[in-house]
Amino acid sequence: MIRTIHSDHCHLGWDRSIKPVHFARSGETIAFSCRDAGNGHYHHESTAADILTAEPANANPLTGPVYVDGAEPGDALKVTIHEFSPSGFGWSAVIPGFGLLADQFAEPKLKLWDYDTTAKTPAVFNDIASVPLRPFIGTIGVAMAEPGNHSVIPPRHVGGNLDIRDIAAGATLYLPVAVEGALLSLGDTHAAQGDGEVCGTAIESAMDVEITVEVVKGAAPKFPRFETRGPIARHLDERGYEVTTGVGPDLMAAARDAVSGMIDHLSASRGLSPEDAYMLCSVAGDLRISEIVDAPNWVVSFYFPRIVFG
């Protein structure tokens, strides 16, 4: 029987004094039920005047944490992502002051989503936009050496708020082990996002993840990897890109004028309004280093799938 965590044993940072909520042994197969990012603010009545009324302070909430036994200080905790059940709600956003354009999209913007449960079929952004769906854990991690409470948004090294939409099924992830017991919490599920996850937000939503845990003794690394199954974008890959660059000395400035860029192409060509235009990029589109050893300038570009467009 596997055990399921459910999504009531939440916490809202870091913190390594965190009674667990399990004990697992090396090798056990856990259930997590995760809220999504919003902590259960959104619903199919909102609108965008709850992005304003949200509290910071609760987002991204983690289920967990879970000591495994045997994890030590210099361990890596290797976690198999075997399958998950998404919840068929979502939500994206436009929140202001968040997310690489902010200085661009003063104004909040909601989008809701009903989405097909067994993710096979692309989720409705609008009438000529629909989003290829590919569920996977936003936010996992251990806790950190460091005593107190620490922010889960910004990723650490030992894992947390990656936003790596390849830690989906079929991918093993390596965490290094900090404190004894590991203790592994995770949770900000997503039912779609592209890489970059531009305007701050995926399709945000809550859904169940069934994951194996088991110590590697000795073998932590410095930072998190993961192995994954390809290829990774088969299912948006049938139809082309579309792709705009930024060039310049500073990887950020050009990452922002690439984005910018196909917003703007995005709005003249597809008729959608800039924040729709950007939202579809956070959730669909991916960011990528082309190239960075030309000095004194780089290239950023990004890619757009236009299987979106049907």
The other form holds:
There are 2 protein chains.
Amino acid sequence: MIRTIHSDHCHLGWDRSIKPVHFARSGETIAFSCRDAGNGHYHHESTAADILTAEPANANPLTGPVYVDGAEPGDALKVTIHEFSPSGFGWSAVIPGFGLLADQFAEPKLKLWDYDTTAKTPAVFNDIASVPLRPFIGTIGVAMAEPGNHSVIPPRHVGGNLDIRDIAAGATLYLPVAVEGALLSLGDTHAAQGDGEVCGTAIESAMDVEITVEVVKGAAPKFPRFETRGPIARHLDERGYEVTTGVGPDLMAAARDAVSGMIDHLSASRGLSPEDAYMLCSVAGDLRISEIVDAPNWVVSFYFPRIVFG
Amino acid sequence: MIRTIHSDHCHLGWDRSIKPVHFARSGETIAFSCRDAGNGHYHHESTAADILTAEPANANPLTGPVYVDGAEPGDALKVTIHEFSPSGFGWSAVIPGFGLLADQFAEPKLKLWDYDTTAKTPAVFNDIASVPLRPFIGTIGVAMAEPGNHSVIPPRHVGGNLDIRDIAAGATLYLPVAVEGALLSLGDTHAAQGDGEVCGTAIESAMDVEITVEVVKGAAPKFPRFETRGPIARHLDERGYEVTTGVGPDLMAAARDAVSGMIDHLSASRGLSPEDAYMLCSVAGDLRISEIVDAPNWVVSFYFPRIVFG
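Requested next: the structure of the form predicted in complex with another copy of the chain (the form predicted alone having been shown above).
Starting with the chain above, the whole complex follows.
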């Protein structure tokens, strides 16, 4: 029987002095019960007004930390991700002051999701759009070498709030250990998200996840690295994509142009409100760098999967 | 019988004063015969030394321009891409002073490719790596409103050297018309390239391509936009991906870290030289922006398809 780390064993922020909630051996399989990034703030009766009462300091609780026996600075912590048990309830939001186009979206907007806990059927957004699901871990990392409490919002070279949509079942992640025992924590589980997480939220949802931890001596990567064993886009790409671009000398501006272009395009072609288009882009669309060599102008493209519209 | 624009009808640079080589009606299907981006400089006996004798001013010749009847500023030129007839010979190169990691790769390196002209079988890179093919148009655009001759290297809001790997058969591209007649030109055909074109070259290859042009009145997009009708990664994703990341406050630095990490990883795990790994990354790997909202740090990921190694 494997050990389950309950979601009550959670912490806010990264801090190497937080006492481990479990001491694991290298090779051990562990279940983590994860709260959602809103730390339980949202429920079925929530409205957009509740976005304004969410306390940022309570956001993104992480389950852990787990001390892994034998892990030392310079080692890699290998994390194999087995399976997810999603809760079936989730939320997405336009949060004032947060997100790629925060300057263009001042009003709060909330979308609540009830979705299939097997993640096999798309989650209904509205009467014209449904989003294919693929649960993954939004935040996974090890403690930083630097003492003190560090915000959980930015990701760092030791991992954290990476929001990489393919850190899903079947992936194997390598994190650089920075302190003795590694002190692995994770949370911020997502039922679906596109590359970029452009509005700032995915389908945020509490889940249980089962993983195996293993120490690989002396193999610390400079930044997180992972492998994923199979196709990663078959749930999305059957009907192709609508693609908008941004072209110019600044990747951030080009990314903003590409996403703005898609919001305009989806609003005009599908009759979506800009806020709904923005949230759909965040949970289903992908930001890619198409070229980064034709100086002085780069191309960032935003790919929106047409399967969302059936 | 459709009109073929011969590759002798080519120009260097974008200039609205270049005389059209064909006057097309809206809805007409046209074949373009395209030179490679090296303008015929490379052949089966070429070596890395030939990279240093390539004249930059001769690079990236474009077939055209084609005047499309009825196209005016403010319209969209809709270009439907039908099919490619690739030549079967191509080249990739590490060009000193060019590419995402130009500071790390000072020596020229040349790879010549002989590939299946049906593009159905992967092109052999060496005894351990082969690259799945998907021909596309690297440079496609319309004349700029500004008079004078403008370098063909940077892409712009009117298109040009976009190097978007999905402007392939089955795609429909919308370009903003900036001058009367649009003055469409294209070239720089590629047999394969990943998102980013990180070393600065794809599998550069002369090809014929058949397209249909159509004027959509008053529908100019701000930047190029396209649709692609079907799966775009099935030739690549069967065996999953190796993924490296870069994490930090600057997207360009993060992209460089992600690609450097992959070169190190492929060199260590597969025994490739750094130059070979860099070229393989350029023709087969994808740069994605995994998150762009968790201020102040963003995550850029580089996805390398394992199918390249069989």
